[in-house]
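One chain comes next, on its own, written as structure tokens: the form predicted on its own.
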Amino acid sequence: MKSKYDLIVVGTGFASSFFLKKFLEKSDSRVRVLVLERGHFKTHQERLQQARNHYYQENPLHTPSSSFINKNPKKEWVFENNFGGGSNCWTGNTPRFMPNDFRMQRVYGVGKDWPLSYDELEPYYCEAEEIMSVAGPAQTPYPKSQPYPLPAHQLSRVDKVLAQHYGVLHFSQPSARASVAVGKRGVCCTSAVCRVCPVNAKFTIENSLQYLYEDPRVTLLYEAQVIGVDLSGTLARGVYYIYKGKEETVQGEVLVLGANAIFNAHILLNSGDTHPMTGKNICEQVGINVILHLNGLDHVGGSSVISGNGYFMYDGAHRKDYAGCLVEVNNGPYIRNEFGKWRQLVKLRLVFEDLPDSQNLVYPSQDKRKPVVDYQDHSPYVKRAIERLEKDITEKLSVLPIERIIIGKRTLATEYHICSTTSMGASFTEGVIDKHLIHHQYRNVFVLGSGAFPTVSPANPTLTLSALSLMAADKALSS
């Protein structure tokens, strides 16, 4: 292994891989890249077998709780720390953010504005959708300059009623679950076991971007956990990592932190980063399950596990007072335990945005390999939305023949999205990193992923963080 590289990349998940793809496309044959992956490579077949062996165990493949210290056991933080990162355990949901998500303070007087606009990111949204072969509809509530690469999945009967009533605000969920066979990926089988797709239909780094790590310019080292960055003045000189029980160092001209929002912040804090916002504001969306018993309407049809996205509770003037909400229509194989009404029900997941709060922290422990996550509570902003949930459902879903509404007794322990610990801002005082994901103080350090988000949209973050990585690499190599 070389003693110095042009680029050192931490991690192999969405953020790192999309950055690396753009970087390699724009670099010549002389560039040398080192990728440090703390985990292992597990093939799709190995994951399938492991899932079969642990069928009744919740989250058997991707809850590495031993890798960090959780001060609030009621709040789970779920991630995958092997090759491909979250692409191995995600469901494949890829809706875009809305334009107002980037200007919450300006439009609604809450949260913070992003230092970039929807329009700036839109070309990279298109590029990320192309890379993932996203299946989506022709009409969406957010502007699109290009159509989705694959045709939309079919709507269920419930979705069709909502779409007829709400128009573009209820549509087939955009997803990286293939609607037609593409590359190494089969067609979505609608069996609702998406964490390890049995037919390899959803996009993963393994089935679509593994070739990046086979490029002769790239050296990939497994079981190498980065614990710190060698910071000096306004630059970083290299990274510290643990490999086979020993601490090693390697130098690099440019460093890319592509771990998740917990570990990116932890690496910086371990390194002596004193930015007042580093490690603060950890948060994610807040989810709650709702079941509707229907009268005479069977919830059938639909060609994917989440058949529809409802944006009719998402954007609008209500966001001045309480959180916006994305409605997901679940198309899983469940039944209602009443004769003759087996399919006359629908399960919804309501996903609310939340406002980052500085009382929710990531900070180092005495073990330099393990960060501490200290999450106090959700914000009053999202609590107000949940308090009025029954009223809003009754009103917004009145177009459906509802017999009974059953709202989950508590919010879900996780939405599987970790955000906002290294948030971006227009200046050093407003954020840890700039709009191109470069640290405001250390100008050769990129900090990728959803930790960059100044606010947390109701929509799934994966497409947005991938688009941000493409933009960051593109702009850095164009300057």
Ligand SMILES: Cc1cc2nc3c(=O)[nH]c(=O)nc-3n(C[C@H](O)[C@H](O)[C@H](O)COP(=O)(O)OP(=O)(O)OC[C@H]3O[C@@H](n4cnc5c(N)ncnc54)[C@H](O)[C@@H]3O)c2cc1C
Given for the second form:
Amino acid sequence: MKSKYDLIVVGTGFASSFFLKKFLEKSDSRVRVLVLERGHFKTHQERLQQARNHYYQENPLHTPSSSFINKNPKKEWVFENNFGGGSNCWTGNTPRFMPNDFRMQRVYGVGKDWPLSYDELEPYYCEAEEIMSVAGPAQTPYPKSQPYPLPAHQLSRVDKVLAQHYGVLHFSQPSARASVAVGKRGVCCTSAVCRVCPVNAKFTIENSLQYLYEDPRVTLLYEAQVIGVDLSGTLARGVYYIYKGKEETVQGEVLVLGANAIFNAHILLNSGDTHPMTGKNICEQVGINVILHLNGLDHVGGSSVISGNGYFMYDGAHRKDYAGCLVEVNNGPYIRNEFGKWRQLVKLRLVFEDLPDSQNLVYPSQDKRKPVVDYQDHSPYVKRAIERLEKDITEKLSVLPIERIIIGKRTLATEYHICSTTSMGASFTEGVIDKHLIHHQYRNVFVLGSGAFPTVSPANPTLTLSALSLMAADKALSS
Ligand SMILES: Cc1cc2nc3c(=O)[nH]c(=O)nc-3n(C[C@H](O)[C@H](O)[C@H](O)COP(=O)(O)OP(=O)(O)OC[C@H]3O[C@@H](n4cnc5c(N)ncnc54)[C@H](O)[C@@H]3O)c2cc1C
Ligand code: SF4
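Provide the structure of the form predicted in complex with the named molecule, given the form predicted on its own shown above.
Below, the chain from earlier opens the complete complex, with every other chain and molecule after it.
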């Protein structure tokens, strides 16, 4: 190992890998990059072996609860600390945000505007979709300058009824679950155990971008947990990390934090970052399950685990008063326990946006390796949407032959999408980082990932955070 690198990257998840990809493409053979990853590398085969027998029990790979202190155990935060991060256990849903998600304050008078527009990010959305080989339809509710790389997954019969009624607002879910074999990935066959896909159909860093870490310009160190950045004046000089139980330091010209929204904030706070918003506003979407018993309509025919995305409760004037909602049509093997009606059931997941709130915090503990997550509550904005849920779905889904609606008794403990702890803003007073993910105070520190999101849209975040990483590296190397 060298004592100084041109670039130090923390983590090997989506945020870091998409940044690194663009960085290596635009750099010459002389650059030297150090990647520090706190976890291990596990092959797909090893994961399959491990997943066997305990899929529905606690999987130690996916629940690293020992890595942070959770002050509110009713609210869970789930991620994976290993090579590839959340790509190992994600489901692969990759819808885009809507243009209004970037301008919530201007259009609806709630939340904050992003310092960038949908149009600025659009070319990088296309690039991220190419890299993940996303399967998606020709028509989408958001504008697209290029078609999806792979053909769309098939809609189920229930989706077809909704699509007939709602047109482009109910569409085949864009997903990084392959619809035709691509690279090392097989075709998604709706086995619905995506946390470890048996046929390797979903995009992971391991099956599609591992080559980045074999590039001769890159040195990758495992079991190296970064605990701080050496900050001074307007620049950072390097990072502190714990390797095999010992604290080490290494210097770098440019630092890239891709450790997720909890740990990026923690690393900055451990280092003395005094930006008033660092670690504040931890937030994610709020989900609730709804089951519909249908009369004479079988829920069959979809070709992936979530077959349809409904955007018909997502964007619109209601967002002035209450949260927008994405409706996911779950195509898992659910059976209704009534003779002759086995498949006349559909499970929906309603995913609501939430508004970040500064009472929800990440902060350091006595143990330099473990942040505290102190989450108080969801916002009144999302609670208002959930209060009126029964009325709204009765009306919006009346196009289906519904016998019975069963709404989950409580909201789900997590949506798996940790956001907003290092939010972006146009100036230092408006955000921790700028629109190219550079810290407003420390101008050689990139802070990647969904911690950057000033607002949390109903759509899944990973495609957007990956596009932001591509844009950040592209802009940095263009100037
Ligand atoms: C079960 C599940 C299902 C999901 N499904 C979807 C989905 O369908 N669609 C979607 O959009 N999103 C989904 N997500 C969310 C998605 O996984 C995250 O948005 C995404 O992984 C975030 O990417 P990231 O690179 O910012 O962070 P991560 O993927 O969490 O990567 C962080 C990396 O940093 C490393 N690291 C952490 N701390 C340190 C440190 N101190 N020092 C060194 N290395 C460190 C980690 O080991 C890891 O490699 C899902 C998540 C889960 C858990
Ligand atoms: S639905 Fe099945 S085949 Fe498709 S990604 Fe999930 S686990 Fe893999």
